[in-house]
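Coming up is one lone chain in structure tokens, specifically the form predicted on its own.
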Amino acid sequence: MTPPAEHIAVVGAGAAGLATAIFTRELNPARTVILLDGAARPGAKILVSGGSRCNVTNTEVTADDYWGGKRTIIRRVLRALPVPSTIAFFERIGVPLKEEGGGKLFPRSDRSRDVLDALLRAADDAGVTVSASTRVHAVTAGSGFTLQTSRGPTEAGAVVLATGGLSLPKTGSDGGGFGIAQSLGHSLVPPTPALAPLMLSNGFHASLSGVAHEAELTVWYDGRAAERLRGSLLWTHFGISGPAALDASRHVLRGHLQGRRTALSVSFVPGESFDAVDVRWTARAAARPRTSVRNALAEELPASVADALVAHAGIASATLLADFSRTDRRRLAHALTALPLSVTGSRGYDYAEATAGGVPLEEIDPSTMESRKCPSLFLVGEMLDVDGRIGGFNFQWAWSSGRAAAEGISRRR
């Protein structure tokens, strides 16, 4: 019978937990690995990710694609399983990947179910014991660990916390792992939703629901630009969504949490300054005086956006460029480059794809993911104060941190 010291308990069967369990058994075939999850069917978040297609990773992943903890620590963790090794791993378990826009890598089948099924098969092949419908209520440390579960207590020599954050609670993420980590000596960076749609109150979005275009969002803290995020912006009935808005959400919400004077603005001409836009419209008026301002604007933006911008700037839609006053032109240039958006909040964890905040990275050893507060405790994935931008980066963090933890466990005796 395997002594408890050789038992490895992985709590949470999401992406990070499955990766940790698989790699741990492959590197430590003499040890037993049990994967505990409160859901009857593990991996629900994998199934709903990427529009049920699962954006597994990205062709290029660096520490600069993440926020939260120190990038030097993030960089070390990512080295444990770089992108080429991730692609090879999924190929090995029967999920070849294909590239789409922005370097996003999806399963060739376009089915997240295939990703989850392959991971569960790989866990079974590696000899991982998956215990579904087993919720872990508490973990206490002594000579080993005792886990109080919905099926009774169990002993382990090492514990991996992979319970995720608070995003998409319908998939089973309720932040319970944060409380367990705190009970074992860890602190917590207060969490907020990340990659969440934002709600607006200023009405500009009201007539634009369903319209998408390239844009640049700027997050302002105390009057200074803190982040500039470029990508597709989707206007909705409640506000904004799409990659640019989702990436901006964590910065807006963190700013509010930290008590900063936080603001958000949008540029409809990414990369162009106010002066450049003003000069361009001056030249356009000289070259095409009989064209209306609205029609000229609709040549570079969706017609509904052109209508909304002209109305916002207080310009009559029939105004010709020949009659475009300097005051109106500059008002339009301001709207094009820095239109203020009044954010009232986000759609919350129910719609967030990730969680910002968590256990500080300084409290783990990045080469092993082992806790600096509690020996033989390991933390991976969304448990930690790391969140990536949209595009497969959060999944890559799950695979890499899982691999790092497995290597750490294999080195620990």
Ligand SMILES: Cc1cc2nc3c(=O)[nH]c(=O)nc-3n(C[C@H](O)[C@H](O)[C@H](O)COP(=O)(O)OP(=O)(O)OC[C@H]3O[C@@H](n4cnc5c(N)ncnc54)[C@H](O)[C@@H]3O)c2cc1C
The other form holds:
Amino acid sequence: MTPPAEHIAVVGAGAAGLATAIFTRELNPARTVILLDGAARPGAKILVSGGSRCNVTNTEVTADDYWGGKRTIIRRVLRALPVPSTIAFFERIGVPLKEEGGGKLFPRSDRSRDVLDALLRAADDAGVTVSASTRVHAVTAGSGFTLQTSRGPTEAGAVVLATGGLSLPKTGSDGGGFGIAQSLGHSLVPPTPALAPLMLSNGFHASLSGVAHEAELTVWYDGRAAERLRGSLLWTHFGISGPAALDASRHVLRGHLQGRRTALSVSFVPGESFDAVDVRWTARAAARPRTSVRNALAEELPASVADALVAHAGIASATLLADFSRTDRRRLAHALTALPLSVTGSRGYDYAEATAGGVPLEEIDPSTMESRKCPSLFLVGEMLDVDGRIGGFNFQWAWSSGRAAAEGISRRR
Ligand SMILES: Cc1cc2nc3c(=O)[nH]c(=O)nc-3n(C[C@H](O)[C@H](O)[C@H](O)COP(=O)(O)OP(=O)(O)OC[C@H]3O[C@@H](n4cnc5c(N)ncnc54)[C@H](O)[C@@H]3O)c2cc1C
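Following the display of the form predicted on its own, present the structure of the form predicted together with the ligand.
Now the full complex is given, and it begins with the chain already shown.
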């Protein structure tokens, strides 16, 4: 029997699947929408996000906040639900947002639970049927679609894949959706963790565990600076975390994946060149010769970082600026502006907030999210080859791609 074309199956009830289902029903109440999720309680990732506060979006979102597929395509998808519309949508479903540093927008209540509850309530109000504990094992296309699920087969006229990537697999996002997309004709940009803490081999981090400060990380490919990521850096017992390290992780891991000669360095004086630091410390030595190098450093960096840096540069910590040799000063300037960090890997998908790689953007129509490989199949959210930097950008991608798909579905005849 041919399934009615107006019956839509959305696979995955995370941020992108929920948004797609709600907007599809709101735009076209004549369509029935079933939202299938393998987890007993969908939306687990929304609950744990943003330290259980859910950084829903950012005041300013552009294609430059994302990596992966072409920015021109990302820009078109983002246009489907710009930030003001996202804010208005959450306000409408009972989740007013408030702004924090870096333009991050959180629910005013500071509770991710409120975001998830509001989305589930909005889905219910819109008439979406949510089917939890329903894992989709396979999808086949014919005159419609047949979905093989853990509760038996079901039919649909259109299918939306919103199964996420591989990050935090215990929430149900284990990459199974990639296999389904491939079985329907799609290819896959090989995935790696993104927004993941990095493990280091050199001992520099060991004594600094728990210390955070502003820094700039540079990712080097084949001896050339490929990316510079500025923000707070957190030293841990295994290596580095915090926004700067999380943003850098996908570049390091993509470099390794692509077999490039990849290196990472940290600047403790973001924006300052080696020469500028050298000149500044020369002037400092002239102005305050009786101050020790270590104490002068501790005026601008946490004391433990100052200790680690003088030790790394091989400078006795009691050395006075008056006795600071040109060689030592230049060695310190090098350590301050480009200390090499030896990355052994990341903490993996269990700790990654996102997935880089996924279904290539060229394989979807960005104005509708419809597959160019399989008509009436739509793909949204993190399963696509897009990953945002830290700050609410990954959720915005989920909301915008969900809206674009809903508009695409409502325009189908
Ligand atoms: C710890 C953590 C904190 C984060 N914090 C933030 C933040 O504050 N701000 C931000 O913007 N981003 C944040 N992110 C990233 C953000 O959560 C994701 O980018 C976003 O949730 C992706 O949404 P999605 O709907 O595409 O995929 P997911 O949220 O991964 O949802 C996919 C859903 O599909 C279901 N599923 C998978 N396969 C199948 C199948 N075969 N059959 C049925 N169901 C299936 C899964 O159970 C899951 O519910 C965070 C991520 C993590 C891990």
